[in-house]
Each structure stands twice: as C-alpha cells, then as structure tokens.
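A single chain comes next, written as structure tokens; it is the form predicted alone.
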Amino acid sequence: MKLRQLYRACCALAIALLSAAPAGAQDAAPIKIGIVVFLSGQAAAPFGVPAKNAAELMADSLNKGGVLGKPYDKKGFGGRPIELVFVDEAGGTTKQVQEYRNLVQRQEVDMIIGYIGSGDCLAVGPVAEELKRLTVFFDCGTPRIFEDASYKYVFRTGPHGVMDNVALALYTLKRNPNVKTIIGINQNYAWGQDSWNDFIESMKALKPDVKILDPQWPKLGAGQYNAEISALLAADADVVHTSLWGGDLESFILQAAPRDLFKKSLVVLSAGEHVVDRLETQVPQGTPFGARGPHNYYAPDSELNRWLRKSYQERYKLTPIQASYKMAQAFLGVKSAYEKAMDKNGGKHPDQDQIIAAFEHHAWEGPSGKVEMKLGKGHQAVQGTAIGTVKHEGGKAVAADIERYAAEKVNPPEGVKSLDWIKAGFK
C-alpha cells in the first residue's frame, strides 16, 4: 500500500512539473541533422573538410548557447540540441541518392544540410520531395535546381552561380574594355556548362562584338591539363574563363602558370577564392577571382564575421573559406527559420511544415552579410557579391581592387530564367 501511494505521488509530481514547464519544453529531444560534404577525394581538402569543420563549430557553439549574439543566442534550435550525422559526398550521384535514402529511412534525420556538387543537388532534389524531408543545399551552384523545377522540401541558402559570372563579366570589362576574344576551360557537367554559358552571354550582352572561341571541356577530376593548356595558348585569347574548383583548379593553376598562360591571357576565376587561400603566391598577381558570394576576403567587418574567423582559426588553425562561410550561413538560416516558426506556434516546437512555411521568403544575417530567400518561390537565396584581383603582400595573397555588386544587379528577378534575363540585357 505504501509503495502504491508513493508511486501515485511521484506520478502527480511529474505531471505538475510538466504542466509548469514553459510551452514546448517537453519536447527537447535532439534535432538530428545529416551533413553531406566531400570527406574524401580531391574536393575534400579544399572544400569538403572546411565545410565539415564549420558544421561542427556551428553545432557546438549553438548547443552551448550565448556564444553568438542575438538573435542566435538561444541554445540549439529553440532549445533543442543539435546532433550531426556526417556522410561523404564522394562517389557520384547514384551513391548520393542511396545515401540520402539511408539518412532519412535508417538514420531518421530530421533534416539534411549539404551538397557541393551541382550534379548531386540535381539528383537529390526529387528524392527529397519523394521522401518529404527538409533538405537545405548550402552550396552547389547550378541555377537549374529552381529554374527547371519547383520544390516544397528543398531550399538553397547560397546564391546560384549566375551571380558569380555576371559579376565577373562586369568586372572583366570595367578593367579590360577592349576585350575582343574569350575562351574557356570548364568541367563538363552542370556547373561548368552553366558557368560558361552565363559568362559568355553576359559578355555578349555587355559587349556584342566580342568573339567567343571554342572552349575546353575536361571531365570533372581530370587533374592533368597539358593538352587543354596547349590549346588555350594556341588560341591566344584576351580572356580565359574558368569555373574549375577544388583540386582541379589547383592543378590547372600549377600547370598553367609555369607555361605563362596567365601572362599571355587574362585568366579569370569565377570561384577561385578557396584555391587562392591555399596556394597564395602561386596564383599569379592580377588574376581576378570570385568567392561565390561575399565570403572570406570579401566578408563584411561585422560581429558575426569576426566571431567566425576568430573561432574557426582558434579551433582549426586555418582561415575559414567560402565553404565554411556558406555552411555557417545555412545553419543560421535554418536556426532562425525554426525559431521564427516556434514563435508563430506559441513557443511550441514547430513541425516540418511550419518550419518550411517560416523558411520561405525568409531573410537573416550571416557572417557574409544579409541573405534573402527571394527566388524559386522563396526557396532560393540571393546575396550581393564581390570580385577582386590577387595581390602578393608579405608572402601571402590578398584581394585588391575589390568591386562590390548588389544582389539585384547580379541576380535575375523572380520567375525569370537566368539566361533569358542575361540575353534581355539584365532587365
């Protein structure tokens, strides 16, 4: 009898404590996030690992609470701690679709943040819709994701690659108004094809008499470019455009610079910041380069940027590069959308549909400045960007002659395909 009375008293006390708890406090289970980045292969060191580092830094800092200032001072996501599950993006699109299914169906993650390769994003998007799981692309640049399809469960918190190449065309012509011939070397898949088309169409819209020469199309991960470099040297073009990235771009620079390609032509790097950061003075002076947004060299002098750089450098003894910035940007976008949905839900933890509704057309501040979900029916981010040139200073590479471009100047309006917008004169 005494045991039964004690049991009833304990139950009554538990019920009273739960009733007195703040709204939503009963649901404090960890929020499980799948993180998909390159952890092996040539894209790991210059891109995947810096993104993984940033994911770990953000999760640990947010779980402590109070590390970042308002509005990011709450622990985790609205009080729920963050738990990460890492997946290697290497292996191709078929493998990534299988890994995605495993994350959702076996690991039972609440959401997924990831993907660097444009091909992987194009393959995963329809599967996210099928499995109805919130998926945030933090990088992958092809504009086709939301220009060729419409999604409920898929978001991208970084701008697409059109911005990079429109800004690069504006920058190139401002400094070299007499350009007559252009050639390119780009990887033969969605990212490389889209980047080349965006750049040459922008150049033609800005300077109709420019002549476009036959570009080089090495496969992704080629590594050796002697034949392509010979063709570029023989073409003797005024400008060589490349959207190569990661190990491919490093190899190209290290092979092309000793053969004087950078002296013979102006080589412009649409997404070269992460390689400039690694190779430093091995990248020839005067080379224009972008960072896929206002990251690293181009980030604003803000509290968030200072925090990211200091915390990342202390933890990893490295400078955060564009992949790190964009991963941090994705985390803060999801956190702020989650807590926005929580506020609308009376302080209770939101369900997935409520998070999605709050995320659509959302805006927030990241280490690289303001991010706005303005395209793709509120699922695609836009930002301003910047382009600069490599300058050697004190044995390091810095960005000089920086030009900044507002988001509306380098992104198409909602509902208009990028190439149509470019060909119409950026109206």
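Residue numbers count along the first chain shown, from 1. Between two forms, the rigid core is defined as the largest C-alpha subset superposing within 1.5 Å. This is a predicted model, so every value here is computed, not measured. What changes on going to the form predicted in complex with its partner chain:
- In this overlay on the rigid core, Q352 has a C-alpha that sits less than 2 Å away from its partner position between the two forms.
- Relative to the superposed core, S311 undergoes a C-alpha shift smaller than 2 Å between the two forms.
- Core-superposed comparison between the two forms: the CA of L206 stays below a 2 Å shift.
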Second form
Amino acid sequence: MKLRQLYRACCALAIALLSAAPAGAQDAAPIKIGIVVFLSGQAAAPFGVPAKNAAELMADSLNKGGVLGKPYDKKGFGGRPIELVFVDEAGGTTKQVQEYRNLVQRQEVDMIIGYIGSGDCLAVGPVAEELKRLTVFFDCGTPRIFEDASYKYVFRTGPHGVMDNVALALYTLKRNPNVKTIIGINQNYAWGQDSWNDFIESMKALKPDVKILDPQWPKLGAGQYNAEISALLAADADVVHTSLWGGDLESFILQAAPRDLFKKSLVVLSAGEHVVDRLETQVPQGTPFGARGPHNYYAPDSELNRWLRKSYQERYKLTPIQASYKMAQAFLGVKSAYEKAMDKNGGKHPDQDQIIAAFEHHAWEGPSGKVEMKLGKGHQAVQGTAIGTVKHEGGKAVAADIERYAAEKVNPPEGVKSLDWIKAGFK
Amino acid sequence: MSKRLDPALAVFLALLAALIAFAAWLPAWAQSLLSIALATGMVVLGLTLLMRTGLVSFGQSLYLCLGAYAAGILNSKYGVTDMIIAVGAGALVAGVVAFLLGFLMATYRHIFFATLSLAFSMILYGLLVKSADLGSTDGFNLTAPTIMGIKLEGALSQRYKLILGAVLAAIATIGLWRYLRTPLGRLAPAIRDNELRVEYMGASVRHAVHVKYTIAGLLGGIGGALAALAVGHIDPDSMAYWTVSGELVFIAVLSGSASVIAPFLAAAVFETLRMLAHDYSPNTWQLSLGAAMLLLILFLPGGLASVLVRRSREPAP
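Okay, that one was the form predicted alone. Can I see the form predicted in complex with its partner chain too?
Everything in the complex follows now, all chains and molecules, and the chain you saw is the first one.
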C-alpha cells in the first residue's frame, strides 16, 4: 500500500507541475502514449535505451511547441500535449501480450509506439486488432508482419529488415565484383537466420556463380567467438557476412580484428552502425556497415537532423543512434498524420479512425529523410538506405564511400513477398 | 480416507464456478491474466506432483512447449481451430512424449533428474530455433479459435478461453486430488522420504515415478495448449527456453506441494505481482518482483499450500 501511496503522491505532484505550466487550449487533454522498448536485457543498451531517450526528448520538445521547425512547430500532437507511459519489452511474447492488454485496458493509453523484437511485433499485432488501438511499430525487422497478415490498427514506421541485406549485397558486389566465396557468422535465432538468408539470396540473384560456404551460428549472447573465428579464418572466404549487434558484435570485432580476419576477408556488418559509434577506431578501416536505414552516419544534412543530434547530445551526452532516429521518425509520423487528420476534420481533434485514415499511405520528413507508407496497404513504411565503409579520421570513425539506394531499389513492391522478390532477381 | 471433498478444494471449485458464471463481467485484461494463470497453474500442478515425490524438473517447459506447438500447428498449419481438439492434441503429444521419456527419467533422481529434464527441454528449444517453417525464434500466430463449431471473435473468444481453462482446472484438481488418495498416489511422499522402504513394502518405485512423470507431462501439455490459445502466439523463447522452466519452478516453490489448488493460486499471485511490478517500476520490475517473491518465501517457506492445508486440516503429506 505504501508503494501505491507513493505512486499517487508522485502522480499528484506531476499533475500539479504540469498544470502549473501555462495552459493551452481548453480542450487540450493530453494524449497518453504507451512506449514499449527493452529497458532490461541484452537489447536494452544498443536499442531500447537509445529509443527511450529519443521518445523522452521528442515528447518534451514537442510539448514545448515551436522547438522543431515547420511543419512540426505545433505543440504536442495538434496542440494536445503528449504523456508517456514506459513498459519494458523484456520477458518474451506471453508477457508482452499481457502487458499490451494492460496498457490499453488498465492504463487506457491512446496509442502505443514501440517493439524492437520481431516476435513481439508478430504477437502484439493481432491483439492490437482485437482491442482496436492504434499501434505503431518503430523498429522490429521481420517482413512477415504485413506480408503474412493485414491490419487496420497496426502501422510500422520503420522499413523492414530486407533492405539492409539487399543494399549490403549491392554494395559489396559493386565495390568487389570478383567475390567468389561467401561465409557468414550470425546469431542462431530468427533475426540472424533471416539476415543471412536475405544476404545470400541477394548475392545469388546478383552473381549466380558465387559460392556459399557453411556459415557459423553462435548462439545469441555468446560473447566468445574464438572457435568461430578460427573456422572463418580457415574457410578463407572473400566475404564474411554478419548481422551481429550490440555486445555480441563488439566482442566479435574485438576478438576477430587482432587475428587479422578483417585483413584476410572483407567483413560486412549488416547492422553495425551502433557499434561503430561505440568502438570508433577499434573497428578496422575499410569495413562496410549498414545502419538499418539512412540513420546516424547516413542521415541527410537537414535542419531536423541537426536539431536531433544537437539536442540529443546536449541532453544525454551521447550520439543518437539508429534506434533513436527511428523513434523520432515514428513520433513525427504519428504527429503529422494526426495533424493531417485534424485539418481534414475542420481543425477539430480527430478520432482514432480519422488518424488511421490519414496515416495510411502517409508520407513525411523525418531526421533521416523521407518516409513513405507504401507497403502493407499503406501501413508499412519504406525508405531509401545507405551503406558506407569505416574510415578512421582524427581518432574517430566516420563513414566513407557512401552509396545511397532509393527505396524502390531495395524494397519489394506492394503485394510481393520479400524472399520471392529477391529470388526472382528483384522483379 | 473419506471420499468427501476437502473444504479448500470445494471452495476453489466454487470459485471456478463463479469465474465461469461471471466471466462476462470481468474486465478483459483480468480475463486474459486469469487465462494465463490457469494455463501456468496447470503446468505447475504437474511440477508439484513431482516435487511431492522428491523430484524437481528443471525442464517442465518441454511439455508446455510441446502442448503449445501441437495446438498451434494444428490451428495454423492444418486449420483445425477447435479449442477442445487443440487442448486434446496438446495433452496427447505431451503425454506420449512424457510416457516415452519416462522410461529413462524414472531411473534418475536429484540433480541428475533435474539436469536431464533441462537437457531435453533445451534439445526441443534447439530444434525449434532451427525450424524456419515454424518461424524460428519469432514463432507464429494462431488463427481465431472456435469451440464446437462456433466461431469466436474478440471478447467472446477471450471469455471462452477463460471458461475452458477454468473447467479444465476443475477437472485436473479433482482428478489429481483423487489420484493422491489412491495407493499409487500415496506413495509420492514415501518415495521422497525413503525409496528403499517403499521397495521393501513391495511397491515399484520406478513404476510409481514413471506414472507421476507421465501425469506431469500430460498436465504440462494441457497447460501449454491453453497458454497458446490465451496468448494467440507461440515461440520457443517464451515456451521452451530454460528460463521458462525456471519460472515454473519458482511458481511451484511459491505454491508448495501440499495442495492441488495452490499451483493455480500461486500462478495468479505471480502474474499479478509481475503486472504490478511492470506498472510501478518499469525500469526495475525484475528487482521488485524478486524482492516480493523473496519475502513470500521467507514468511511462507511451505508455499501457499502450507496455509491452505493448515486451514483444511488435511493430514500433512
């Protein structure tokens, strides 16, 4: 009971503080948004916490109003302030489905933005449909969400993971047309398997005579890769593909670089941006790496991007990485859809169905450039992407030789399953 | 020796009846929470039966997972959407596997039993992770279930899942309560205390353990199928991974083995605690949950069952 009293006291204090601020329009009841990201476990540091930070930054900045330039200068969403409720994504799908119900039915949030794990997205989708609550996936990668099902209440503002490896294959072959053998080291779970599959299928489609060697499958969170590195060195392949992330990728690079794996083979990192950001020059020069979209190193030099980098750096003393960019992108997507719906509604606040109607096939500018809801009947975003190579410059790592890929070039057209599209030679 | 129901069990059955009668008035989140608690409770019921015999299985998620995947595969790959068939299939697959593994498991005790059970569950986990058709670690979704040909949507579907769970919990508790009063059932604490004496009495310890292991597997399968229906999604990480087994053992400890209804109460308490921890401390919910569990175990070392049994004056096992 003590806890509840404390909680109530905190709530009362928060409400008192909030209402002390100059009140806007009278009808501006706050919009309550549930934010579900990993706050504990392996995926918290590389993805969950950067996303949470960005959500807090976005909510506070939008609530002040006028902090971001046009068209995002309105306070909150169409004048309504935003209130966030955080939930930890750790613990597996059974718990996530239950926590989702709690968010909608007990906390009565107006919408949910979140989910990094593909399994969580797959599990939550049908429940969102059942409970009829607007749910925006911002990060999870599997294309199955909208390729295997169709939803009314579910949107994904981040592109799916297929383009990461399609672009990486295009990049690898353009810069090394004589690649003969490929090997991989990927974590033994859905993300690792899908990434490897997308990469080798793209390579086979682009260069049919390429030879695929037997890949390594360390388990998620292994941390020790000496045996795998020995096998990779022995295989002596031209290209080593890896979709490792977070601490796993850091350990792999720190163990593989001294053994000259990066000199012997071209190691390509499909989602290495957040690790390059941390390890800097410890990542060997000349290593191609992706950022799951045109984020961070690949973000355009726009006012929005400069604002995000500056204010995130000031507030957290860190660079915003992929997950932060994607969270900001989701917030701006919902905000602009909300305000679009509001305009259509004659300046009155829209209801959920009106927001959804405005969100379908919506397009907006995020800190990483243009985002378009083009797939999944207007519920799945596409975006161009970019791949570059690590270059050491003044004790820092930067991206050099950046190649940009238009959204249509690295994403399947509407109604075609990703793997079929790759196997048919990107047609 | 009497055939009369013991009072705690009678109260529990009355509670389940009330749950069935008033399910429609419960908020949807509570229906979902109770459905999951009943499913978990079913698996833990099997675990406590083994604990009565002095055996701790650190791999009971094997049967939870088999039940869930049997129900899920029938539902989404073969289009058999009936909930009762799903639960039947879960029970059958898990029961048969438990019966077969039982030949081996019945010869092991203590840490050997625990680690061997853990190993089998992790073998299943490894197989599922490599099964691309079943979505690897991402798993897959179930389609909306039906019951006896009636298509269920939204709120109705959730209510029927809860009712099915409650009916099965009632059947399982009565069944196990009666079983524990048969000569074979009564052997459980005797085996835990002194196997040699049991053998001298002329009973086969191996046979008794084998039967209990099979029953526990069967209950695990029913619980798994119920969980798959309640969540609507299955994947190896939340069904087969060793941490799932660990959580089940945790709930079993919280429950204690002296009562057949305590596992369900313990599962409900655990789910509620977890929900509150998520609400009040999103950043440190594991810590809060752990602290709450620690306090419960400190003050109730015999689990919730010790309270129930004292009240109902059941002879201590």
